[in-house]
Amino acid sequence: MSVRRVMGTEVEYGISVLGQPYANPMLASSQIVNAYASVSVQARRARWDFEEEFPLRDVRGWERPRSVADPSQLTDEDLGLANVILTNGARLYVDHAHPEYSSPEVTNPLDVVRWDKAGERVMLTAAERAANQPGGLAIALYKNNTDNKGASYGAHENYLVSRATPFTDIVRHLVPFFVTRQVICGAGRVGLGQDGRQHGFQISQRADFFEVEVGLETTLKRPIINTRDEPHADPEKFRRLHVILGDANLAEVSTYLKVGTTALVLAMIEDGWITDDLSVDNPVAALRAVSHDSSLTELLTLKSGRRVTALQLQWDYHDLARKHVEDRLGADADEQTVDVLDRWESVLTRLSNDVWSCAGEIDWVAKLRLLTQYRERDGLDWSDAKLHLIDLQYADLRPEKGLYHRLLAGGRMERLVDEALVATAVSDPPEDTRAYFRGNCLARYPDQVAAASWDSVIFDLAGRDPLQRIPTLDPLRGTKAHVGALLERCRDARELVAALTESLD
């Protein structure tokens, strides 16, 4: 009944080697990751542990044979690409042809914003270091989702949900929410269709790349609801909802509302609160129709026969969420839950009455306002290539180049997290999840950590054979409150492992 739950983000960044349009993006991505690791990762580099990853396991009760799986689905294979675990609990690695930052696990939307922003700082630093190395390349990174040549790359979200919640309920109630959620968290895009050849502007970077309602894939036949059953936690208690249709946001309010509203809807689903059928006819077509209509007047047909706009359907979810929180928590609702509800209401109200009033909070509105100003000043049609360049420049991570960063520097984008907190999140993990244990082990005992993953840390201790695996299946253990004093007390990993194994005996 609140916004608090274990969640995180995974963002693949667009990459370009300046002056070399045919450069190998996989090689360039490896240079980004390795450049950051060469300075930032202490002593030996711990490898990523793939043992507990099951990317072909489907929540609907089966596992796809590896022989028929697309190679892009085999994310549990160590391909020898650059792969680093950071002291803040995050993972920085090469995913296909892009550098990716997977944030540490956090417990609330504001911390999602904080560690997601820390990922931007990590990527920018990595690009600067790659350029400064001998023979280094000037590499530009973009927090976007498409090259407008037919390729798309992800900005995924992860939410831990109760295993007891029927997956059919999740599908039924999340699909219409996801179809319309883009009006509050779309990143905006010049061009329609996967290759962007049709002229115009749309709300979402990702909407045109989705083809089915439910499925296991993430790069082919992309589904609105992904069915990968890989909880990275106790599988008897949890499943991890892997959300792949969101956009990569720069605006902090967009990210905050994206995850905060989703957390509220998940709480209602787990509680059986949503009884109305809000299902949309042909949700894939509806997803694209909403994205293509920046006037926000497109009518969707629900299976009940109602005809509503995306804003109206978002109002339905908001009103249900507010009643749910009031019924379950009343005056005891936590500050962030109340704030998400209030901001959600405020944004929906202003999108209905004066869309430009949201330009300091919502990426697609900020981008559309910039594009409109350029069009009016220079008399540009949507077919003009300059508009595509402006779209790309909005997402440029370089502060001196990126249009988002210029808006931010000019005080035209709202901040939710102080820059000092973002700076510490680059190196420090959250204190209230297992990421605290993982990150601190890497910071304190770097030469004794052989490998790690979301649900384990593996130590290589001199004189001890085999490797010592410490499981971290509960995301809410391994916190500062749980192990902080122990970590302070243990001079090396040998003492830590001895204390932990004694406590388990």
Second form
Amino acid sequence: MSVRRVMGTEVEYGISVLGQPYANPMLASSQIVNAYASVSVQARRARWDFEEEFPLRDVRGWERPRSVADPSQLTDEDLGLANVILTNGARLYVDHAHPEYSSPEVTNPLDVVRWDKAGERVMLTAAERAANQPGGLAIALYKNNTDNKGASYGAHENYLVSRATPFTDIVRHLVPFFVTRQVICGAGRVGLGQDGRQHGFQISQRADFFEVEVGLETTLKRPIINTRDEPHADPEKFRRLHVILGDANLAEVSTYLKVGTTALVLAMIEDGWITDDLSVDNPVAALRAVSHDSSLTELLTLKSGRRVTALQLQWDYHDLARKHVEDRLGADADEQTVDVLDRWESVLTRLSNDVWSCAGEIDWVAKLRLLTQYRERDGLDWSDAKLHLIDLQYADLRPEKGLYHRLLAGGRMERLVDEALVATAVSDPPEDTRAYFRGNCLARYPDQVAAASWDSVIFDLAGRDPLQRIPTLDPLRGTKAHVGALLERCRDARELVAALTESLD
Amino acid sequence: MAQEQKHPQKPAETDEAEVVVDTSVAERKGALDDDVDAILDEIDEVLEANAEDFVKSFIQKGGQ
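The structure above corresponds to the form predicted on its own; please give the structure of the form predicted together with the partner chain next.
Now the full complex is given, and it begins with the chain already shown.
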């Protein structure tokens, strides 16, 4: 009934070696990760611990045999690609042919924005360092999701949800929300179809790449609801909803609303609050239809026979969520929950009345406004390369080149998180999840951490064999309140492991 | 049809609000035009030189 829950984001960045379009992207991505690690990751480089990774386990109750899986699904195999764990609790690594930043676990939408933005700063620093190395390459990174030539790469969200909630309820109530959520958080795209060959503007970067409603894949036959069952928490109590259909956002309000509203909808589903069936006919086609209609007037047909616009369906979810919060929390609702509800209401109202007033908050509106201004000034057709360039360059991470950054510098984009807080989040973990323990172990005992993952920190203590694995299965333990004093007290990992194992005995 | 009236306050507000916004937009138009020129001039300066080549050379492998 609030926006608070354990969550995080993982973003694959577009990567381009300037002047070398056919450069090996895995090599370039490795250079990015290694350039960052060479300065920011101390002494020993801790490995990623793959023990709790089950990419083929399906939440619907079965596991796909490895023999029939696509190689891209075997994300639990250590391919020797660059892979580091940062002191802020994040993971920076090469995923397929892209550098990826997976944020540490956080508990609220504002912290999602903060540590997601920290990821942008990490990537930018990495690219600067890669360029400054001897023989280094000029690499540009883009926070977008497609090259407009048929390839797409993801910006995923993760939400911890109750295992007690039937998965069919999640599918039924989340699909209509996901089909329409893009109107408040789409990143905007020039080009229609997977290869962008048809001319025009659409709301979402990702919509054209989704082909089924529910499924296990993330790289082919992409599903609106992904069923990977890898909770990184007690599997009896939780599942981790792995959301793959969202766009990578630069606008802070877009990220904030994307995860904040999704958290509210998940809270309603867990609580059995939604009784209406808002299911949409042919959701995959509807997802595209909504994306292709920046006038926001397209009518969707619901299974009930009702015909509604994407905005009306978003109003339904907003109204249900507001009633839910009022009913369960009343005046005790926390500030961020109220803020997400108010902002959601505000953007829905203005998207109908005065769409350009949302240009400082919603990426697709900011982008479309810029494109429209160019079209009006220069008389450009949607096929014009300049409009495609504006789309691409909006997502360039370099502050002097990126158009989002130019708009931000001109005071045209709203900020939610102070730059000083983003700067500290590059090195510091959130204090209220297990990321605090992970990040601090890496910062304090860099030579003694052999490996780590979401669910563990593994220590290599000289003279003590085998390696000591400290499980961190509960995302809400290992917080500052929980282990802050202990970490302060322990001068090395030996003392820490001794204290932790004693307390377990 | 009845269900489409579920949010009478929102569609109903649309007409009135649109009138208000249109007026204010018209009043601010002169200032806005200057502002738009300033934005586009600034962005012209940072846009990659050869749009067509630059866009063509942005080739990615698929990811998740």
